[in-house]
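Here we start with a single chain on its own, the form predicted alone, put down as structure tokens.
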Amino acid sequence: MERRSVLKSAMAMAAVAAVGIPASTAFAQEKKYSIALIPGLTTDAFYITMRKGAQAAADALGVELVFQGGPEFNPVVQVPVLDAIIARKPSAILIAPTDTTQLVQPLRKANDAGIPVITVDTFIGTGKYQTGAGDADFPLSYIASDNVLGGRMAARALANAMGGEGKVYVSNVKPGISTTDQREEGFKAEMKEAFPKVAVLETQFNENDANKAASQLQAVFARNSDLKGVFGANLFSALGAGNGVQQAGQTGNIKVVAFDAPGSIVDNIKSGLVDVAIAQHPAEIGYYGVVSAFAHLTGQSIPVSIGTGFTVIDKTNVADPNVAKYIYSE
């Protein structure tokens, strides 16, 4: 379910100030704009409530929003969905970068037919964006999670829930991704830092692929008889991991971390099989893409980095209100 107050309007007025759009350009502006929202897939619960949030947003300022992308997280699927926006010549462009390097120049051409780019989710280059350095510092804005950071929570969670001690493994996607590159750094940075008894095995690549990232679990723990945790740094890592243990008969003994909270995730909670889940607010980088965007064609000027928070859900909290507006949508 989406963040149910992000889908006020009182919320515009607010997501307006925080840029610096005076009211009246927000709300009695005579050109239409179009913004188009390209996600890193279609069908993933994180990508439709962004959608949403982004939704609420241009409901509330009078724009067009266009939401367009492909079924797969993958830069060969995304770039020909990119250039059929681009050829649409929207007013500016949200997209969530399947990849750092491979996105950039799809992505200039966008910049170079005079179309604004802000990246929400992932970036291109290093994200660090305005700086004149680079061939990838073109887009205005990065809207998204401090990835680096839920990754250092993702860590605590974990060590907390296996008594601060033992072995434990990343279940990651591919290198590559924004995203889960920067969670799995912060995972190991803070594990390094305050947490020395806990050893990081070898970081398992699955591709997205939920059974494969199963099998690697098993695999894993037939050669780790004593493995303690696993952080699963996406949906499908961590949907993966968690049947891995169940088919281990290992419920319990090894716990788990989810990074994004989906329903799924949630009842994997519920029947304990996984430990603790780290939702991101994808309306709310929804909701601040389409603003961002919207301030700047109206000749504001936005941040060139704005972060959205975390909620850490478990069993103690899952069934509370206030914890579960944070729970995707389906």
Ligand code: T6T
Contents of the next structure:
Amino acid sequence: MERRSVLKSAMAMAAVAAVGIPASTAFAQEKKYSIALIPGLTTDAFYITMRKGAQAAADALGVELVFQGGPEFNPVVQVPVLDAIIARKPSAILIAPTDTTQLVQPLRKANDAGIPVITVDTFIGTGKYQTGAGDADFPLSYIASDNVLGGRMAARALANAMGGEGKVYVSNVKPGISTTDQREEGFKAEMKEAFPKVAVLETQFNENDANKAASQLQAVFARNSDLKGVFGANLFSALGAGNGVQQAGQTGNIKVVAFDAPGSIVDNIKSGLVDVAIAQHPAEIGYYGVVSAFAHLTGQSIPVSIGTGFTVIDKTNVADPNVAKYIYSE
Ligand code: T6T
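Structure of the form predicted together with this ligand, please, following the form predicted alone?
And the full complex, kicking off with our chain again.
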């Protein structure tokens, strides 16, 4: 070892000894834990932003963060990624499961191998964990937006933009995803309870493909020339629905409410194509995911669920820095 680094380590050990922490423990704690974050897909601004929050917590706590996922929001793609992560035996797994039922068995393997599992954004089973009921309650915690509430907020925003009446539909990904299922549920419940003059047409499922969502908008409009609004239940659904409205030459006539807030949606708010975006706080989800895993690994008990917030963005506040900070990173 070079003389200077010998001196440096000796000084570091002396400093550690001075505060009373055994040198071996203090050094061993450097990157003692490795936490894996498996997103729904890697190229989605929502998960890119979640990763940033997770990394901030990992840096603060001195743990390693491994971010690994697939290119599509699809259990067939996600399960092999999960298997590869389990084989690396991380200290804990944070995952956004891409299906409520199809990820139960694959995640059970992690749990059986002694790897604590926390789900972020989406859940498996009913999302009620640690209850002793059902076969999918083993994750320690669920950290996410309240998606039923988010759907209700979207319904209110859309109904108000439309003057409280007219035809709308939900542009959604596919059934079986906890988040987007719950947003649709909340949206429909709110319309039924609070806006009886709004007619909700059949949901269009786009498989997370914005181009498909855009064609579907045009097809629904072709069948319903009095279409007044669309709710894009996630980033790709909303982008696609907005593009469809523009391609149909209906900007401003068909109101668009978007779930999620990447830069492109914000541009669409500025141009008047999208009326309102409900921004989730994905960085918060990632941050508290890592903090919760660390707390568990170091012997603390953790909440079985943590709810993160929303920021409603429209033309009136989009330029406000306190709002703009919730626009997703790309
Ligand atoms: O809306 C988010 C996420 O909450 C949902 O589970 C899947 O879609 C997004 O990632 C946006 O594309």
